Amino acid sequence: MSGFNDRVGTPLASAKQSSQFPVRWRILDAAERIAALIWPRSLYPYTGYLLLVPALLLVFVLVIGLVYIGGYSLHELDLSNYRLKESFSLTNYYTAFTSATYRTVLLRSIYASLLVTVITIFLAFPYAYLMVRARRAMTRKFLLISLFLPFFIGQIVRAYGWLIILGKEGLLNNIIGFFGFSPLKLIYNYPAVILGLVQYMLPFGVLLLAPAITAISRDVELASESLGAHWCRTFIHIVLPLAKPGLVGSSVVIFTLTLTDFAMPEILGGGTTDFIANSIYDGFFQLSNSGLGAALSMILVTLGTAFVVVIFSIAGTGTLGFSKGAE
């Protein structure tokens, strides 16, 4: 009889004991049992591939969209009914490359992307270096918080903030007028767009450079200085070469984001310094010429892709941390 009670009491005791666990533990246990039924242990080696599925789906959707845009770009607009002709032609690409307006917009976009990339990297590297190497935790936290604050403000809001600062009745012109000088035209021009883009891209540059600088051991710099190298020589010959992954990665991101930017040229440029993204918008929604807009879109995608390919061909994919031994 006692044996029977022992056999019966054991599961009852286990159930009673399990009921004493927190509810969230029991929920997690139940979820784990369901996951084991859906994805058994024999499939564990393929878990990484499963996690790639959402990203692959997004890439697949993007490719499908590019295929449709590429198809639209090969159809000329019929001005009699404002519909795309069924016949294929390269008229839209011919217009994009032969029109002085689109050539100017294209060159302006490329030049601004290069200029913003150089200025942003020049400003971001010291910021990232100081943020990583600062001895006091309070200093590092202050720099990190100051870096993240702009991310809580949208690009449109930041652009309008520059309008308030640089406008004819803005803060800067009020200060200039206080000293008796005439107001300056600080907005709706190319420098204003560059300024807004640099301020927008700076956090991206710092965040991409910080991990590369963190990976550089402080002992390496100390060893260089102990061997008689001045801090400037240490920075040029030690820190910059070792920070190459961050420099390449941040340059690629800043260039492509600037090349495809729409808001800053639209708001701070006031329609006088359009980038190629603004021309794409005008092609689709102002001119109702989806074929021309699609052709400009394909040119933009080609330019961005070509830049990335050239940079990685020169710098090598090893700058992103992919070594031959890992392949």
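We call the rigid core whatever largest set of C-alpha positions still superposes within 1.5 Å between the two forms. Numbering follows the first chain given and starts at 1. All values derive from a computational prediction rather than experimental measurement. First, how it differs from the form predicted in complex with its partner chain.
- Shown are candidates Ala55, Tyr160, Leu123, Phe148; the hinge separating the rigid parts that shift between the two forms corresponds to Ala55.
- When the larger part is held fixed by C-alpha superposition, the smaller rigid part is turned by 15 degrees between the two forms.
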Given for the second form:
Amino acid sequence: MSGFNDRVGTPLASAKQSSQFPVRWRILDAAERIAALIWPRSLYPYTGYLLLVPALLLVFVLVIGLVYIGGYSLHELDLSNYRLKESFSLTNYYTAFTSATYRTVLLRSIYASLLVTVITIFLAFPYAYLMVRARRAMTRKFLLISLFLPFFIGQIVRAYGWLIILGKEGLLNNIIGFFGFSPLKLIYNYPAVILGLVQYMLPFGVLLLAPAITAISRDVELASESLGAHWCRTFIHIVLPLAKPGLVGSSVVIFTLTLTDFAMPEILGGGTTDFIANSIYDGFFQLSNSGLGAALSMILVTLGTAFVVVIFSIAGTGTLGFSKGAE
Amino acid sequence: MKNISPVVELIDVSKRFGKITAVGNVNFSLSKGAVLTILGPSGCGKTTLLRMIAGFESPTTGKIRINGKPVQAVPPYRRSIGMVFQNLALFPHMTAGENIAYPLKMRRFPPQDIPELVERYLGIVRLTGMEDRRIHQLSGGQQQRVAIARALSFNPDLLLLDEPLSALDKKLREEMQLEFRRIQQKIGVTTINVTHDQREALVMSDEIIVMADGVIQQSADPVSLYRQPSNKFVASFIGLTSLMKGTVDQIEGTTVKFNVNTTSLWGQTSSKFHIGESVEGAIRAEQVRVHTEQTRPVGMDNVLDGVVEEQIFEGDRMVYQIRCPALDSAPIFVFDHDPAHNVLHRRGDRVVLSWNIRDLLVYPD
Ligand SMILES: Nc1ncnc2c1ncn2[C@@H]1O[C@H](COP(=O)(O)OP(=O)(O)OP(=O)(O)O)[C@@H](O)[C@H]1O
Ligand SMILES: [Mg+2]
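Got the form predicted on its own; could you also share the form predicted in complex with its partner chain?
What follows is the whole complex; the chain from before opens it.
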């Protein structure tokens, strides 16, 4: 304790010696001084809002696009000159909801999104759990790298990979043929699209679930076990409820990504299993009916938004960790 | 009543993690209703020992018996053990009441009895009326109580406490120690408590095991442990102890004379020494008397001159740190409980220290 007072330098004394400070400190100090000139102390309470500006700008640009698309969707296509009519009408929406084709596409997209979400979560949860809980660092790294590898490949290439494996002349059919069976039709159908989508979504699911599982203390699981619950009950009563934020977050992301997906249904469905995005593409570029494409886009945005709102109002935004400790 | 098997029995239990031996050849047994504290510095294997008893780890070698039956093959959820974790491990998504009811539901108690039991244990830990509070709505001490109630509500054969009090501030910790003692006596549950806080060990236990580096150093009741530490580690770990190194000069029964440089000191030992062996003397701060030059004691066995190096006021006592030139090693600590502090020694004052032969314990170095 002795000499405590002598050791504390006054700010003046330390300023004199500033040339002795490490370079990094001096650079940071200079940066702070410049920052203080540009953004004086009195404006500090607004720093948070300032940092929000770039993100808000991006969202704003998106909203402008949406307003334009919303505008298009209210004009019917004039078949005489392939331009949109001047007058406002709800014809495009009427077509989208009454035409059997679009109704099928809509329902198929929603149904497939639910299916893919459920299957992916089922597969992702054990993967994420193992990745977080594995005792050996090697196991954890292996699982993490296997997870990231597909990210480097991209969706189109991956879909093409599936074609190579599942195609008519593909790897699997070659093997089957080798045993004397006639080739199977494994692509250009619904299951192939689901398979491709699940594989595509799995890393998203795992990455969104892992932090939620990491947040569950291992001791809490052990406590449950020593209180009389074997792992199965521990999983149901402790792990699942505590992983809820991750489950909600990953479900929302997987559902919306699937609902809006284009490449998998396009490549693996081969026109047999169109999703909304494929119909929108066709509307804009095949039929040159931007009004109809825009109407379908608006329906898609509304669907996605409605889903997110419903999920969050059931689970509460607290599940995203917005308000820690809330119900 | 005779021949009743101990609640827990550890026979030559060791646990190795790769090359590290976390626990080495531990033996002890605990009879019904007793409180055992395992005391030792951080990293000495306390948690590992508890985790083996709870069934989260299995011993590398050795056997654990609970109620006379070997438990290697019994998973944690089949053992009748309540454990309070170092970090409590309460279930944050449940209320206090639901936490306490959890083991009752999992162990399939009759559903109609559960509310009553929850109520009863909330009462025992003095949390009546807080049943519907969420965990994060409770204070640290209250969470502690919920954790204890949760570990006790299903009437386990054994309660394990892994330093649950270590996160609390001193006052609350001391309150909880007494509180726990009260609950334990009321329920009579056999308990193993783990801590590195010697005061907690002395206050709470019927028996204390001191561990260092995974090995048991001494096992005794609190009073004998404090009065007769069996080796240098225990002597210096418990109480405020000063150590002095020297070589044996003369042996008379259990009394040993050893020389530190040119100074001769007399002490007591239970070991067998030979002349010239290097030894270490240990003296507790409360056994040393401080005098001034004017009141230099006559007829005391060990008298040393020293200079006050530091004077620490702890409220109920004054602690002096005194440097004795004759010992040239570590300073000697002295407690002065004089309530009036009539004779204050200041930093730099010359003083005279003395103590009785029987209070200086001599151990092999
Ligand atoms: N899973 C493990 N793998 C490797 N080493 C371990 C493992 N668990 C514990 N150890 C080692 O075993 C020793 C004892 O650890 P333990 O957790 O039992 O100590 P402790 O007495 O409870 O300490 P503290 O008072 O800090 O809680 C330590 O050296 C620790 O590093
Ligand atoms: Mg520990």
